[in-house]
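So this first bit is one chain, no partners, the form predicted alone, shown in C-alpha cells.
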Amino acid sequence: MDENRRNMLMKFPCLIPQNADFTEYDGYIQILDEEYRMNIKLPKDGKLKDTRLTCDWKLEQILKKYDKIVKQRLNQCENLSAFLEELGSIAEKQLCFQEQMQPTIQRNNCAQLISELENIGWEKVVSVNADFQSFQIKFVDLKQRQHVMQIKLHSQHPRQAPTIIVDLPVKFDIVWTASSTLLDVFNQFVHNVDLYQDLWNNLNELDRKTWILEPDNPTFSATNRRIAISANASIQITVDPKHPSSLPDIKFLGSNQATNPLRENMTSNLHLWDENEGLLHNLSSLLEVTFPSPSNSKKEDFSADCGICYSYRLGMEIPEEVCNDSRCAQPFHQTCLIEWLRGLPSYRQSFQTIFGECPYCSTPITVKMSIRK
C-alpha cells in the first residue's frame, strides 16, 4: 500500500475512502475531544491545491479566520495526511484561544446584563438562574395584578432575540435588534399589558360577582368564561381581547326548556348592548337575568355531577347535556351520554345527531356529537 494512504488510515481512521482510487474521503476528524464531519475530494492528478474540502458548520466557524492560511497549506503540504495534521493544529490553537477568552466574555456579558436589570429595577426581578441566562421579571398593573415575563437568552445573545414566555390573551412578538436590551423587552411587555386592562377589568368583575364554572382558575390569557344562570342553564362567553366592551360570542348550555327563553331575550334585547357599560351589566340586560353570585348562593348548586359516571369532571369535560324534562333536568357529560345511547336497542343516529331516551326518566333526548379542540 502507498505510504501516504497508509498514513491516512493510521492517523485519520474515521475518514473512510469512498472509492478505489482514494480520491475521496468522508467521515470525521477528531480535534481535541470532539469529532467534526468532513468530506475531501482530491483531483485525479493528485495536486492538493485543487482539493475540495467541506466540513460541518462548527469546524467551518472555527477555521473562518484562517481561510487564507488553509489555502496556503494546501499549496505547500506534500500530502493529504500532512495537510490534515496542520489543519488540526490550526483548529486546536483557535479552540484553546476561545476557551481562554470565554471567562472574560462571560464576565463582560454578566456585567452588561446586571446593568440592564438595574435599569429595569431589582424590585421587578423575580428570579435569575445560576448561569445568568434566564430571568423572570414582574410588572404590577394599576389594579395590582401581577404579570410575570420569563426571558431565556439565546446562545447568540444579543445578536439573536431571546425566547419570551408571557400570560397574555394574544401572541406576544417582540421587536429585537442586536442593540436591544432587556429594558426594551420589558417596556414592550408593559405596553402589551396596558392594552388589555379593560378586558381584565371586565372579566375580573364577572369572576367576583358570578359563579364561573369554567375555567376553574382563569389565567390572564383566558378570554372565555362559563357562567352559571340556574341549576339547568349556563352560558359560555368568549370575549374579543381587543374589543372587550363589544358583544361577546355567547353559547347557551342546558336544556332547551331552560335556554330557549334566554335565546329569545337575547334576540329581543340586542339593541340594549351599551359598550360604555361593563360586561356583567350588559349580559344581565341582554338576557334579562340576575346572575347568581357568591354572596347569595353556593357553587355546588350549579355544578351537578353527571348522572351516568357520577362525577363533575371527565377529563376536560363537565356535564353540559341536560334532559329537557324540567321535572328531571339531569345533566350528563356528552361523552357519557353518547356511549349510553349507543348501547340502547332504540339507538338511532342521523348525521351528527344521536337520538334516544334519558337514562333517568326515559324522556326523548338528543345529543349532537362535536369535535372538541
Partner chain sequence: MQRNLRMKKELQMFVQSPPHGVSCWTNDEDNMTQLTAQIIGGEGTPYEGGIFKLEIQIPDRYPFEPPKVNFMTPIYHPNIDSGGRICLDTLKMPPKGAWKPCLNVSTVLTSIQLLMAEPNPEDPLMTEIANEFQYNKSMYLQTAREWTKKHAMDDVVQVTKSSSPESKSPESKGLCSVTDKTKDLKRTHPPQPLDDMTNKKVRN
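Based on the form predicted alone presented above, generate the structure block for the form predicted in complex with the partner chain.
A single chain, with no partners or molecules, comes next.
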C-alpha cells in the first residue's frame, strides 16, 4: 500500500491526496504538454474497479470514444498509478491522432464563413457546431412551415461541394463551383422549397381534415399518406411531388367487402378528377366518400388493434390484413398472422400466398407475403 502511495507521489506529483486514507485525489494530470484537471475518488475497499473519475471537459472530450477501454483498464490495473499511466497513454494516442486528422482551420477561412453566414442572415442560422464546419439554416415559407437545411463543409472547402441534408420530397442536388458561397446554396434551397408549396398545401389539408394512419408525423419529404375511410378500410395514396393535383397512386387496404365498392366508384368517377381542385376534394368525389375527420371522430375508431398481439403498432408495422368476413373484420399485422398460420399443421403456401383460417372466426383467409421496404 505504501509503495502505491509513493508511486503516485513520484509519478503524479500534481495529484494531491485529499484525505489521510488516500481515497480521494484532486489536482492535475499532465498529458503531452498540457495539464488537465482531475478528481479521483476511490471506494473504501480500495478496489480500482469502482473508482469515480471526474475530469475537465477537455480531457473528457479526448477520452469520449474510449469509455469502454478506460473501464476495461480500471478492471485490469493493479493500482492507481498504473491505471493513470494507461489513461495518459490512451489520451496521448488520441491527441496525436487528432493532430494528424484535423488540419487546423485557417483563420481567414473562418472569417470568410462568418461573412457568408451574415449574408444569409443570422436570424436564419439555427445552429453551428463546435468545429465551425457544419451549420443548420432555416427557411420559413409563406405558410409558416419551417424548413431546415444542414450544411456540412467538405475538408477541401471551398474547392469541393459541401454535403447538404434537407427534408424535401425529391433529391436535392446543388450546383457548386469553387467561387460558390453559402448564400448560393441557401438560395437554391429556397428555390426548391418554393417548388413544392403546392404539394405541401395539399398534403397539409389532408393532414388537418382526415385521419392519417401513416406516417405518424409526416416529414416534408413524405409524399404518401394512409387515410382512414372506415373502421376496416383505408387508402394509401402516393402523390407525385411535381404534379400534386394530378391523380395520385391509390392503394386500397381493408376487407374486400369494404374496399370493392370504393374501387368501383373510382373506376366510374375517374372523369370527375379536376386538377384545379384540391386533393381532398378530388379524392372525396372520386371515391364518393366523406373522410372521417378529427372534428367528428376519434382516431382510435380507425386504428383497431391487431387481434394477435393486441397492439396497433408492431415496430413500424400497423395491422394491414383484415378478415374478409364482414361480421368478423378482425385486423391483424401481417407478421403476426403469418407467424400464426405458419405454425399450424394445415399450413399451405403457394408462391407468395399463404392460405389459412382467421384465428377468430375460422373463415378462410389468405396473406400475400410482400417484401417490406
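Numbering follows the first chain given and starts at 1. Since we're looking at a predicted model, the values are computed, not measured. Rigid core here is just the name for the largest C-alpha set that superposes within 1.5 Å across the two forms.
Trainee: Once the core is aligned, does Ala161 move its Cα by at least 2 Å between the two forms?
Mentor: Not so; Ala161 is displaced by less than 2 Å.
Trainee: Aligning on the rigid core, do we see the C-alpha of Glu92 shift 2 angstroms or more between the two forms?
Mentor: Glu92: C-alpha displaced by 2 Å or more between the two forms.
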